[in-house]
Structure formats: C-alpha cells, structure tokens
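Encoded as structure tokens, the following chain is the form predicted on its own, with no partner shown.
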Amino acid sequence: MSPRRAKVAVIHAPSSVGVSVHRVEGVDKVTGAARYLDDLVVPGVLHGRTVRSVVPRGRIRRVTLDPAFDWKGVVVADHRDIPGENVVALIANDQPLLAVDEVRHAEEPILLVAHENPERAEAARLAVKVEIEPLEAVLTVEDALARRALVHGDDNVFKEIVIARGDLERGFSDADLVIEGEYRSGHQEQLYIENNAMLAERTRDGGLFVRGSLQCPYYVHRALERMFALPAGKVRVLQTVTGGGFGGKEEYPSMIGGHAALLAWKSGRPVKIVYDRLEDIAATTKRHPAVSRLRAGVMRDGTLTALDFDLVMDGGAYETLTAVVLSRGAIHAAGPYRWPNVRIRARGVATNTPPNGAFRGFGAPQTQFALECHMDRIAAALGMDAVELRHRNAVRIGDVTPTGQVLKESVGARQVLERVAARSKWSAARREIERANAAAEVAERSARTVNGGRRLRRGLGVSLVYHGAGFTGSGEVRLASLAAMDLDRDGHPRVRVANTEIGQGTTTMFAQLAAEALRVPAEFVRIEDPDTGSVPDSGPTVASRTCMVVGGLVAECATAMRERLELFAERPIKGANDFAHVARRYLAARGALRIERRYRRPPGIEWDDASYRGDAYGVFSYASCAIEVEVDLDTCETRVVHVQTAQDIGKAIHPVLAAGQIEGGTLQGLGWALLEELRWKEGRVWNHQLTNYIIPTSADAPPIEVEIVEIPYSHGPHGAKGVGELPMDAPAPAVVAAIAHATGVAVSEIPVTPERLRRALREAGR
C-alpha cells in the first residue's frame, strides 16, 4: 500500500457510523501479540508435508519409500487411509484429496509424511519415490478447445454460459463502424502476507479439530464431513489470525486442512503444515487467465449498437470455483454501459495445471479489462474522447443489463466517471501531456539532451468498471446466511458470524453496525472468533457480501437486541453503562438472551438460474480511475506517476478502513497490469519465489488519490454497498490506456512487462 495517506473525500455528511474507530485487532498486530497459526505451539504436533507429482499429466505406476531412510517416527498416509470420500468437497467434487492412479497437474498431492522434526519431516517427503508414467499434457486454453488431449469430460469444458438480449445482427447493421479486438489475460498470484497454514487435532469424542488461515470456516468443515464421513457436530473449524486472503484462501484451506486432519486422524497426534512460499505459490490456485474476443457496433456519434463477446478462461486440472468465476466474468463482460444488443459467449476449460480459483474480483477484473480497452479502441476509431465515449453510454436509472435488470437505485457510473474527469483535470492534463511529448520528441530529432538523456514520455488513462455486491444470482437464497448476538455474563453484547478477519476491517465494521443500532460505542461491543463450534453460518468471506449482507443481518439482530432490553427496562437504554445494567438485570431475571437474524432476499429481485436471466445483483458498485504513467522509449519501462479514483460504495461505514481497501486492490490491480507475469515451464510454475514473481512494494506504489462517492442502496446497512473487489476491477485498463496515450502503441496482454511492451512498439514501427 502507498506510503502516503489517501486524500479521502466523502461526498455527503457521514453519519454517526461513518467513523473511523480504532481497530479492533489493530493493537494485538502490531505490538506483535496476535497469533498466527504458526506462532501456536502445541505439545507433541507433527509437522507435515506433501509429496506432489513433477509432472503435468500421467499415471502413476508406484509409490516406493526409501529403503536405506530411517523411517522411525515418520507418519505416512495416502488415499486408502481416508475415512470418507476421497475429494475436496466444494460445488463439482471432482477434485480428490491425494491422487489414487492419474495425476492432472504438477504438484498435485499424492502421499503425506508427517514427523515430529520439521527437518526429518522434509527428508522423509525426499525419500518418497513415484514413478509416473507421462501421458500427453494440455497447457494452453487454445490445446484445451482443440482437444489436443482430454482433461476433462468429451469437451474440456467445465462450464459455458450464454447470455442475450436483443437482436445481436440487427445492432450490427445498424451500427456505422463494427471494430473487433482480442484481449488477453494471465494468471495472478494472490501472494498474502501469511502462506497457507493450518493445524489439525482428533478429538477425545472422535472427531476433529481444524484449525488456520482461512476465508471461509464453514467451507472446510462442509469438505471434512465429506472427507472423515463424520457427522457436522463431530467437526469443528476456527480460524486463527489469518495474515491476508484476496480469496487464495476460499477454497484451497479445505485441501492443506484435510491432509493435516488425515495426518492427524492415522497418527492420533496434533499435526501442523505449513508452506513456505515456494510451495505456496507453486501448488495453490491462481487468477484464471483469460482470453477475450471482442466485436462492437457503434455509431459515428458514439451510440453503442451491438456486441459479441466471447470469452475463455483457464480452470486448470480441476473445477474448484471456475463455473462461479466464470459466471461473475460473464455477468460483468458488458461493463456498466448500454447495450441495446448484446451476446455474451463464456466458457471455462480445463488444462494440466494447477486448478484456479477465487482472486479478487473474481473474473470480473478479466472481462472488464477486455471491455474497457476496446471502448478505447472505439473512441480512438472514432476520434472521440475516451471520458466522452464513456459518459454517454455509462447506464443511469432505468437502464437494463445483458441479463435484463433494470437498474432501480444507487447506479454512481457517471457520478464517479465525472469526478475523477474533473479532479484530474482530464482534458487539459492529456492537451498538456501531448504538447510535452511532442516536444520532446523535437528535441531528440534535433539531438538535443531532454530529461538527462533518457526518451520519457507520459500518458494519461481512464476507466470505468461496476461490480456487483454479493453472490450472483440466487447465490444468497441458497447460503441462507444466519447471524446471531448473545449476551455476555458481564452484560456486553457479542456478534457471532462465521465472516472472517484477514486484514480488510471485517471485525471492526461488525462492531460499528452493532454500536450504531445498539447506542454504545464501537468498543463496547465484543465479536467472537470465527468458530464453528459457536457461531452459526453467515456464509463465507468473499464476494464483496461480508458489510452489505451479513453487516445488514447483524444491525437487524443490535436493533432487536435493543428492542428486547429497553422492552424490559420499560425505558429507553441511554450509553454503554445503562446497556450492561439492563442486560445483567435482564440476564438474572430472565436467563440468556439470543437474537438471530437470517437473509431474506430483498422484494422484487427474481433471478433464473437456468436462463441467466433477472436480477443478477441487488446492487452494483461502481469506479473509475485516471492514471498517469510515464514510459522510458529506451527501456520500456513503465512508472505509474499518479492515480486519481472515484468509488460508489454506497456508505463508508469506516472512511479510513475503505480508502484502504480502495488503496490496495488499486496497488494490486496495478501490479496484474504491469508485473506480475507467472513463467510456466513443461507445466510447471517456474518463477515461484519473490526473487523472481514481483509485485509492487511500497516503493513502487505512486500517489493514490481516493474520492468515496456515496449513492446509497435502501438494502444496505445505512446505504452500504461492496468494496472489497470493485478496486481490483479498473487499474489494469486505465494503466494500458495511459500507455497508448504515451507511445501511440495499444497493448492488448497484460502484464505490458518491457519485453512485451519493446515487441508491441516493433511491431507498430516505433
């Protein structure tokens, strides 16, 4: 995150819970005393480890340990020591837990070894021996549609959608110019501070208790059921002080947690596995990479008339998340512009790599990025201006969707578009730019020394992206998400949900809501820890639901908390002193207190799952940026120098907690757009280590100028919407923009590294 504080803007007063309290885990980080999994130390733990395939496909024709290794004190476990089933259990279940006779990717698990010497341990994993037969391997999304070789099904398709509406050739021939681009992007690391982590223990009563860095409690202990075929009240899930996510740990926390339980269920010991990174970002799931093929209709005056989208995606070996991932991309590939006549084309295909998963943004980023680099390329065939282009077609109340919403409230596409226009002085920074570049470019044909030698040039972009809050569809109907409140002995009121901390100000949110509803302070209220043993299930932490969806359900349950007590007190509660004598009064008279709230779907949303058709979010939040960059000709490097970005959350319930979430998925999108190229070689990661995956530091962050916009949503919690994803959705496209501004070379893959960027100017003779 930048070293420089945001400038936050917050158009309209806050109200009372638009402050920023202090957070509530924030002294135990950083005096050092909150623990993560691997600062726990439990008497007689295992610490173990994963023996994985070195190759991308085959069969595997024997498993053999080490005769001359002394395997005294070595746990080993394979598939025939599961219990249960032998898969992750998550939405397709084809994924096992260790490999039985094929292996579909590199690094796929096949035994584990346990010892109670981590060093022992990783020397036992080298005397593991497996002799696998190669078999042809599929690595590239376009081998994968060729059927070079099948991976999955007849097809190699996990999953296609289609989405239509309108008549896609009558918007074509409608339209005065038709201008096509195909649009790529690859994978991305989630890289959080804390590798995968987790700590399994079998229980007294025959169970298991896993605990670790995790997104979603109750995700891991739905796979352990499946996994230990245990009954749910014999698995119990809590998550320890988790060191960052951004959705790496959705999903992936249910493999690393059942080979610890496995580990420990055969061993009867505690058993601890932690990667270090080069495990880490070799073998867990990545962004898909995307491959976007784009054809648009437009007007001579700018009118959007048609378009044809076709996207693939990269699921890897298995399915995990790729059909929701997909669908997230799909929904979104249109952007938040209208579209009279629009077909969308989504499929998500299977490779020998390592399976993919949730990413911030969640396949939005993908299709967003394809989308807003083509609408450059209209205005550029136009000769129209980019902010202007978009400011005529952004979608206003009213509007419809690919997927027929109409578009009811809170729609910010042209509120944020125009304040980021005007805060970075748009039209005249890019005259002023174009004059300065023009100018240099004199100075160098005349040999004259400019910017100590160095060919410089800058460029300013835009963009303009929406993301929808909460799961797609009827995703939220399904979860059924319940949120509770208790009291405690001394009177304090508890939230109890199974959403998560990991770093994004979850906890802290959680207690403002309750504050606000209840009329204490923000300290006053106590969050018990993610535990499935004592909290019911909220649904899990991804999707940009955590503060509009279950902060809704945990204000409902304050407010009828407060309700229950002033009804007994016969008087209304006034301070945090009043509240607890009422509620130990209340306690003693009438027992326990527990107040549960569960989701309801707000009126007059309807969604088909089958046809893709309704309302496939409550509510859209929306952004735009402008960054400008600065490119070295020589070099082709590419310094961002600034970003200015306007954000429609609805409500900033904490402004200091949401400038930094805007803030860091604005450095992480910036990273995808210009560093962050994962090396493959024979299917395997090549650069798995921050010697050679880099992402941007604090030295590389430029000024982030944050402007909050707040439209507020009437099925948000004081008008809240998300915030967690919609960052990650717009630096990409503007950072490319910029660069085309710069150099007059557009660049259609990202990461735009110097080698890539250095063939794109070739190519286009520069």
Second form
Amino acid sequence: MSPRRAKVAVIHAPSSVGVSVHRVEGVDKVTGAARYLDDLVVPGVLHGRTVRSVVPRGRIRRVTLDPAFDWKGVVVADHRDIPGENVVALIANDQPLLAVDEVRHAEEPILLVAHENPERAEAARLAVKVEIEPLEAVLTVEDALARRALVHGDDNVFKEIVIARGDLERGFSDADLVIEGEYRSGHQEQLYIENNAMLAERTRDGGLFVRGSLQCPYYVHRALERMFALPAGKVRVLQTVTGGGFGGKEEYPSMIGGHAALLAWKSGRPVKIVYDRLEDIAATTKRHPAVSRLRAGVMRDGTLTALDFDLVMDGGAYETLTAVVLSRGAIHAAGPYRWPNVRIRARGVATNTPPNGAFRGFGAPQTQFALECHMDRIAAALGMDAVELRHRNAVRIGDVTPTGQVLKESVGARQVLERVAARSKWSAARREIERANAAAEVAERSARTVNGGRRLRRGLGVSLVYHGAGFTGSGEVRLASLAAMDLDRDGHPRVRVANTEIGQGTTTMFAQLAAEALRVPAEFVRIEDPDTGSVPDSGPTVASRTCMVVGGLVAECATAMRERLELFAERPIKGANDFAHVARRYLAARGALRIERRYRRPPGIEWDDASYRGDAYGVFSYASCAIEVEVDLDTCETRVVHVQTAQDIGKAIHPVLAAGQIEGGTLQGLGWALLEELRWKEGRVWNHQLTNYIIPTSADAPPIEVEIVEIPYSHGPHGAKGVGELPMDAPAPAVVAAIAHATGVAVSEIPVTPERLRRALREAGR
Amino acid sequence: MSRPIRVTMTVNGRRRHVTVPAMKRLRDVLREDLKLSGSKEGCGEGECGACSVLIDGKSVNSCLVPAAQASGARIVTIEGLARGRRLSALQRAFIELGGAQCGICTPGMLITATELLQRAKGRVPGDQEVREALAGNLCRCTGYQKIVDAVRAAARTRVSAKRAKARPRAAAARTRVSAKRSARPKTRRP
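Switching from the form predicted on its own: structure of the form predicted in complex with its partner chain?
Below, the chain from earlier opens the complete complex, with every other chain and molecule after it.
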C-alpha cells in the first residue's frame, strides 16, 4: 500500500490549523475507490467461520465433526492448535482465544473452520456438533451481586473502586434536603456500518501479517505475539480503511485477528474472517449496562453539600476492559460540579453475557446520565430552574474534583451552559412551551381537535457534562507513546504514528498539525499507513487522546524537523518547494532524517494509583445540550425536535471535522436515550439485526446546532483538548429532562421507548 | 444455488454480460463478477442502504435484488457518479462540507442523494425532504447534519449553475466557533 497523501488543495495556507482543509482520503471515499477489508482480493484466500456456544454457561462435553459432511478442503482449528498461550492479551488476560472445556457466555468461540468457498465454510460450521452440559448462569447484575452462582472469584466482582473526599456525614447534616434516586441504562451496540473484518497470512520468514478493520494496531500486535509465541519483529499488523469504530474495534479485533491467524497458521493460506451483521451484534462487545444509586444533599439556595454515588456495571463474562471503563465512569460520576463532600463506590461485576467493552464515552455517559437526571430531580425538589442550579454549582478554575484534582486551567463548564441557555432562549422557550402545553390540554378537555387529533406535548431539557481527555491517571505515562517524523525520498515530511483514521479525521488533523509547524500546506505532508512494521507505537486510538496527546507529539516532531533543516540550510525555509529543496539537499549530504518524540508527563500533574487520588486527567472538555422534544401522549413516542449544543474542546484544529464529531456523537447519544435496546433471551441477543435493533435514521435525526467554545489548554497542540467522546455524554439526560417537562413524569431508565414511557405515565396516573 | 443464466445490463453506461446463478444478489454480481467493490454491505437485509445502486434511476438495495431481475436494467453504482476525474457537485459537496466520515455508507448515501436531486429537477429540496429521502441509508458517524447540508449545497450549486457559475458554499452553516478573548494558547516545545 502506498502512503496516504494529502491530496486536494487546502483552502489556504499560511495557516492550516483552525482551517477546514479537505480531508486526506476524501476523494477515495466519495468515488468508491477506498478499499475496506472485504474489498481486498487475495489469491488463494480461505473464508473463516466461528463455531460458538449457544448456552451462556456450561461444560463442553464433546465436539464432533458430522461424518456425513464432506470435509474435503475444510481447515478446522481449535485451542490445541494455538502455538503460544490461549489468551487474548489485554489487561487481566483472562479471555481465551478459543474455549477449552468450559464456556462462560453464549457466542463464546469454540472452534474455527475455513474453506475457499464461503458457502462451504458456512456449511462446515453448521456440521460441527458441540455438546455442552449447561450450568446455572448469572445474567443480571442483581443475580451477580446476590451470588446466585459464582462465576468470578468469591463475590462475582471484577473490580471495586472507592473515591472519597470531604466528610459525607457532615455534608448531609449541612443539607436542607436529601434526595435519592436510582437510574439505569442498558447495553448499546456500537453499530459501525462496516462489520468486523480481519485478514491473516503466514509470512515466508515464519511470522504473521494481519490486516483489518481496527482502531489499535499494537493491541492486535501484542495479542498475536502471545498467541503464537512470536518475537515482536515477526508480527506485522496493518489497519485497512475502517468503516467506523466507536470503541467497538478497540479490543475485539485481537480476537478475530487471532482466529484468522490461527486458521492461516494451520493451513498456510491467507484467511479472511468477515462477520455478518447477525454475528457482529450477537458476539462482539457492547456498552456496559449500569445501575446507579444516588443520594444527594443540597441547601435551600441550591448549594450542593454531599453526594453518595453507588455504581454497578455489568462487565460480562471476562474482565477485558471492565476495570478501566468502571474507573472512568467512577471518576466522572460527580459531573462538572463542586461537591465538598463526596463518596463514589463503583463495582464491575461478572455475568454470563458476552464481555462488554469500549464504546465512545467509556463509562462516563452512564454515570453522568444518572447524575444529570438527579440534578433535575434536585432542581424540581427545590423549585429551582435547572440551568440556575447547574450554573450555581458548576466548576470553575481552582475547584477540586472527587479525586482531589485541582482544576487549574481551561474550565469551560459555565461558558458552555451560558451559551446553550442563550442560544436556546432557555427561560422564554420553557415558558412558551408550558403555555402551549396548557392550551393543548384545555382544548383537548373541551373536545376541540388540535394537532390533527394527536395529543402532543413539547418539552425542553438541559444537561451539563465533562470528559477527561487521554488515558486515566498514570495511563499516559505507562503508554509512553512514541511518534516519529522523517523525510521521504522526494523531500516531503512524513508522519509515522500508529493512530488510525476511523472516520474522525485523524490523518487530516495530523497533516494540519505537522504543516502548521513546518509552515507548509497540509497537502504537502505525507502520512504513513498505521503498520506496525513501519510506525512506532504511539498508543491506541481511543480515549479522546489522538489529537491532544499524539497530535502534540507530531507538532513537536515537526517543529524539531524544521529547526534541524533550517540549521542545515543556515536560513529560514519558505513554503513547500523550498522545504523539498532543502530536504533533498539534507538527504544527499547527511542521509536520513528521523525525529522522534516520546510522551512526557506535563509538569504539575500527579496521580497515585494506590490511593486513587490526584490528577485523573490532564484536562477536561465540557459540553452542554438543550434538547427539545415532542411527546405523543397516546402512542408515547418521543420525537427530538431540535438540539442546541455548545462544547469547549480547547481548540478546533479542523472546525468541520470537530463539528462532525459533535453531531455524530450527539445522535449516538439520542439513539441510546430513545431507541437502542438489546433484547436478551437466555443469555443470547435476539434482536441482532438492523430490522429490530433500531438506530436513528436521517428522518429521526433532529437539526443539531453546534457551537464550539475554545478555551485553550496549555499542554494541547494549539490549545486542543479531547472531542471524540464528550458529545456522547450530554444528550441522554437532556432528553429525559425534556420528556419530564413535556409530561410531568421523570423516567429513570433509558432507552425511553414508547413501552417504557407508557408504563411510567400509567404509574404516575396520567 | 439456482441455475446459471446469462444477464445483460448497462452498468455505468457500459453494456455488460455475465453468466451467474439467477438468484445471485446483484450486490455480489457487481462486486465479484464486475469488480465494482464500491457498493458495500452493512446488513444484508435491506435495512442499511450501504449497497444502494440506481436501477433505471431509482435507488435500490442491491442486496435484495436477484441477478435475474436486473436483466436489461440501467444500473449506476458509486463508480459511475464522476465523469472521469471530475467529481459530481454532490461528491464535491460531501468532501467540502464533511458529509463523509468513515465512508462506508457514503457510496449508498451518494446514490440515494443523486436520485433525490434528479427528482428535484433543479429545485433545492428542503431540510425535511432531504431527511425523508435519505432515511433508508444509515450513517453512524455524522449525525446526518453534514450530509443534509452537503445535499442541499449541491442542489444549490446545480440551481445556481443554471443561472451563473457559482461555487458551493465552503463554510458549514451550522457551526460557530467562539474563541475566548484570552491570550494565544501556548504549544509545547521540545
């Protein structure tokens, strides 16, 4: 594959940053030329299929290959064929690549088959008979905590975290009101439109070359080293054009890549595994369901005094990423507010369901959904306006978070709330809606027909959230990301990083940051493909870290490159042609030029893993949403009419791409709030189809108005903070608040499907 | 599999003959027999629209069309929207306004949007009309806002191109950037 180049003209140099240049791979994507994994034609390729458990928990008694089936040309592999360790290496390393004698969740992989004809491969899969003796399964967090059966350790708890600050007892005794609540959110499927897909080949030197749709090439690389007992240099992982990730291609590609590699290892042929939608929804990771119980103390004037937050998340059958999802959820549980006294207890529990994993927001949407719903309950109890309560308590510079982090700079909580209140004309709009709802009610009572006979009510709700950018705590220090730049033969600067373009615009953003420092147009910068054979490990493409952390390293590399070349030329470099000229002279005189920069912890950021105290993140981004809905009181359907949002992301390197992240994340949040629900039957997903797992269409999507607020962060490139996940946190609680405004009933569980809303309205006697 | 039949169709302006099983999906015929891999698959059951192609001017899910049914049809795929290297107004607007993110839905989205603009015959369709027209094409990245903006901008270009030469508007209409008045941010230096 040739390096991706920034084609197409920039709108204009001299400055790249802050300008919406054309995205690097834009033309390929609008002409059908972009090659996704399934589009690659590989001679001699076999198609792999996965035989899975149909029960949530049990002992494997026997696996038999149907003797009536013609097994000619079929490659079969099970756990005994794994040359190294039977583990998908991640954090706890508890998940096997293929089950040995027990299964802990439905859809757990047991055996692999491959054939050059995909239909024969599928027939072979169906000709494998697996006999499993079922054991009692734990399918809900309640059953897990009640230890209905023990499926992990002696308490079914993967991880418990307690974060405490101040004196909770005193906080509650200072309060005029103590308000309690319980909030729930369910599984959510990432639903990238390109299903998971990987391709593996054995190399001539006895190694492996694995390509695929993935976010983190080095995650797959390290997993393959362990599974095949290979040294790092014998494994190569390359990301192909990826049709969406949202966290869903963070850890699971290690599993599929391992499966394809095992079949390739055994057969000596290239092997493709491309999931269809049914398999992808049924078997791969989802957002962790969460149950949050809150007790909050508040004074009459709206000052918050105490928060006791108990969180339980369903991790599924293996630990995988649960401890870190739980951690991010717990750290964000108190929201962007001053709580002088707070205690957060978080537990991630084991159940016999497919492991839950990374999904945009990574735990923070779940806890902030609960907290924001609770803020509205507090406002209602006080008779105080929802914006006023938030504004009074929103964090400012100098305030302290529950982990003891002092917010030193770039705190946009109040600004984003003020902008959203102003742009939505909050108070006037709420009053107008209340008048219209009252008029509709009067008209309906007098049997006059309004709204074509439909009993419609409108409502407007607001939310305020924050999101820490980068890995939690000492995560970035441990990752120690390395980014590099060098010169290609034509004298173009080339960025070498492992971070992936999955639709969000990574490649374009890196080109801009390098171009700005080199004082050349973005189109002049080349970006190497994320190939572990040719790029250093700059860490995974997750945690809203790519621009702020890795982008910062790229900008440093570019600055150092320019300084080095100017020193060589003994004069400033002016523009692209001059750069290429100087670079070629440098290459001829001195040989290759490669600049590397490794992540260093910014000064003044301290974190202690043992006590869970300190600076959980270098900085937080902030967002507020005002959402207007229309509820049909007869069908109980909720339509989102309009979204107004303001988000403080430090600096928009590329305003169009940044707004695209905000709009896309907002709609995923609306889907989570209203539509998206996985239905389970005996531990298996039964709505694993786009026919009945419903995501928002363009007809469901409201107009989304975005205002980007830029309060710069001194350690981000040009002031940039994270933007990828933040937009996911804000919509759901604003929707619930808007429904409460429309109907007078505050639901406490999402998605607010018509069935759930109807139940809630009935219970409230409406 | 059904028995092979000979199918003749016009694809992106070229007459093509293939001998394929009668029930082979048009999507697979295009990708495997005609090597046009631009049409994708997201669900295989006609829900996501990633495999949309124009059949006699109508946007259709090619995963639901058997080869036999495409016999004699005029088919346009994503590969047929540009004239040589010259992109259509719609393709240009998608690039300029951020209508494509991961790009996997983009071929189908552009096909359906092309049908809409042909039907609109030089009129600029309204926001709601665009949303209704594209409701059979799922996108998980964009929230649809920039897709709707791009389709309408392309329609405007076509309308104004009739009167005078004009360019699609470069700025995304719905995004504002408000910077704080404070000093310029510092960047890290090595």
